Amino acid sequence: MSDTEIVYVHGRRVWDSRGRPTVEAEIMLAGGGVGRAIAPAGASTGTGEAVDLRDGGAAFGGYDVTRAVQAIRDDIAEEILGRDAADQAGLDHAMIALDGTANKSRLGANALVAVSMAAAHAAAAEAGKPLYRHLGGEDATLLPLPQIQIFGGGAHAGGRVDIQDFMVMCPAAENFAQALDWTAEVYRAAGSLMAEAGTLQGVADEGGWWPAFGTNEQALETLVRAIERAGFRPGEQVGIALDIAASQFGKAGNYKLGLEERTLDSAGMIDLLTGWIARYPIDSIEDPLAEDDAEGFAAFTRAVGGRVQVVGDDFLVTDAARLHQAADAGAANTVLLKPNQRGTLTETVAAWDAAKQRGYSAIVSARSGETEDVTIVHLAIGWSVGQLKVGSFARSERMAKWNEAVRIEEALGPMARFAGGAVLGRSK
């Protein structure tokens, strides 16, 4: 019996940052290595995502996960007991075949991704290595440039503003720890400005400030002021990243901006966003058009893709095949990598491999319903992705991930490299 043979598989129900049930998987190997991982859950989800299997019914508003947990304990356990946890691709493909559906609807992507990640942790533990080193070997030394939410909107804040995430990036920081230092000052300054103006309504799903702005652009104006109040130069030291999450308010080429009570077509939406890019220090825009607006996505990329990251989330859903189609059409230049959108680490890294093949950048991302699980930090570093997005600079399910990257940077010591502005195609 190999030390990396799986001898124990268990699923349990745990809880996420919204107080909803989610799935944790635990795996033990013959040599004693143990791995655990928890599946996150999104609020704004693309229609092409793998299925987050929920029970429906009255319990917990229909969000219970007893079916997904039982799938781990029964079907998945029976399939993977005796398999080699060090063979990640073999394990993942066995689970994909076992599910037998195109979207993981039988067993649930939440069940599969928890097991997939837990197996990786167990194999790393058996090898006596941190997960990032297990995944990337000696070359896993690149600390990602973080995208950190300052204001939460859209589905993360009751639709109070239409745009889902107003974030900052610190391309001029010398290292990951300094990027967090700078972000902490901007986050604090933004809260103070909003309190002074009477526009602070609380904290949104991912820890960002929940605003009461009169327009979407007011958030951009306030964010620039917060960067300046914190003592930084907007666009040089600290830039802005947006997640428009346009699929939440756009369909069939029509975009309904509830806050401003107006509707735009694709061209109007592109004009709105290109105007913002001209006026504000924006480095990255995610899902600027809806997932069903491929032509609009391509037109926007042609207009601004040489200046900013155009990120596909709902549009690409961590799918290698969709990424190739988008690349053929000239739509987007960056993919968001969310393991639970596909259900396994193998499919997630396939999307990253496709991105590299087609000249796309990538960002490893958490979800709005998160936990203390820090796997995605190790994925970003182990796969040398170069960017990481986990929400805001508040709430423990977010800070656990930022803090894990701080520890890894410290552990790497002089070997640590910070992606910084180079990952955006420009130097400090």
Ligand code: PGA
Given for the second form:
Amino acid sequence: MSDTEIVYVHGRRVWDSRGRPTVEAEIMLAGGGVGRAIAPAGASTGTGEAVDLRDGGAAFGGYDVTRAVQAIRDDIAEEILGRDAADQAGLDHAMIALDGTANKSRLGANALVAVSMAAAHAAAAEAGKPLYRHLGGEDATLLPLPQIQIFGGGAHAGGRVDIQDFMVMCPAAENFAQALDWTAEVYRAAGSLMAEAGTLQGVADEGGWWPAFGTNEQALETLVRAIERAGFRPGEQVGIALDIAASQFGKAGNYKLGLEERTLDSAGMIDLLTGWIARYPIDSIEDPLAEDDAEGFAAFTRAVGGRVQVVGDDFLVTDAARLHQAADAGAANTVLLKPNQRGTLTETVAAWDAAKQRGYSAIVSARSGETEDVTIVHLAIGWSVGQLKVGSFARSERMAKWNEAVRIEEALGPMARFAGGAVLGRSK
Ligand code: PGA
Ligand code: ZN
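Can you switch from the form predicted alone and show the form predicted together with this ligand instead?
Next comes the full complex, this chain leading.
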């Protein structure tokens, strides 16, 4: 028996940052290595995502996961006991075949992703290495440029403003730890601006300040003022990243902006966003158009893709095949990588490989429903992706990730390189 043979598989129900049930998997190997991982959950999910299997019914608003947990204990355990955890692709393909559906709806992508990540952790533990090193070897030295939310809107704030994420990036920081230092000051300054305006009302789902604004653009203005108040030069030291999450309010070429009481077509949305890009220091825009608007995506990318990251989240759903289609059409230039959108690490890394092949950048991303699980930080560094999006700078399910990257940067010492502005195509 090899040391990396799986000898124990367990699923359990634990709880996420919204107080909803979620799935944890635990795996032990013959050599004693143990790995554990928890599935996250989205709220503004793309229709092309693999299925998050929920029980429905009355308990916990229908969000219970007893079926997904049972799938780990029964079908998945039976399939993977005796397999080699060091063969991630073999393990993941066995689970994909066992599920047998195109969207993981039988066993649940939440069950699969927890097991897939737990197996990676177990194999790393068995090798006596941190996961990022196990995945990337000696080359795993690139610390990501973080996108950190300051105001949270859209589906994460009861639709209070249309736009979902108002974030900052610190491309001019010297290292990852300094990017956090700067962000902490901007986050604090934004909170004090809200307090002075009498609109400080707690935080949204990912820890960003509650967006008590009259227009979407007012949020942008406040963000620029927060950057300045924190002592930074907007656009130069600290830039803006937005997640429009346009699938939440746009369908079939109609975009209903609730806050501004108007409906725009695809061209109108593009005008609105290019206007913002002209007036505010915006470096990155995610899901500017809806997931069903590939033509709009391509038109927007033609208009601004040379200077701005155009990120596909709901549009690309961490899917290598969709990324190839988008690249053929010239739509987007960056892909968000969310392991639970597909259900396995192997498929997630396939999307990253496709991105590299087609000249796309990538951002490893958390979900709005998160836990103390920090696997994605190791993926971002282990795969040298260069960017990481985790939500805001508050609440421990977010801070756990930022703190893990701080530890890894410290452990790498002089080997550590910070992705900085170079990932955005900027020289220092
Ligand atoms: P979600 O939001 O996890 O609710 O899908 C995150 C995002 O849209 O990037
Ligand atoms: Zn998104």
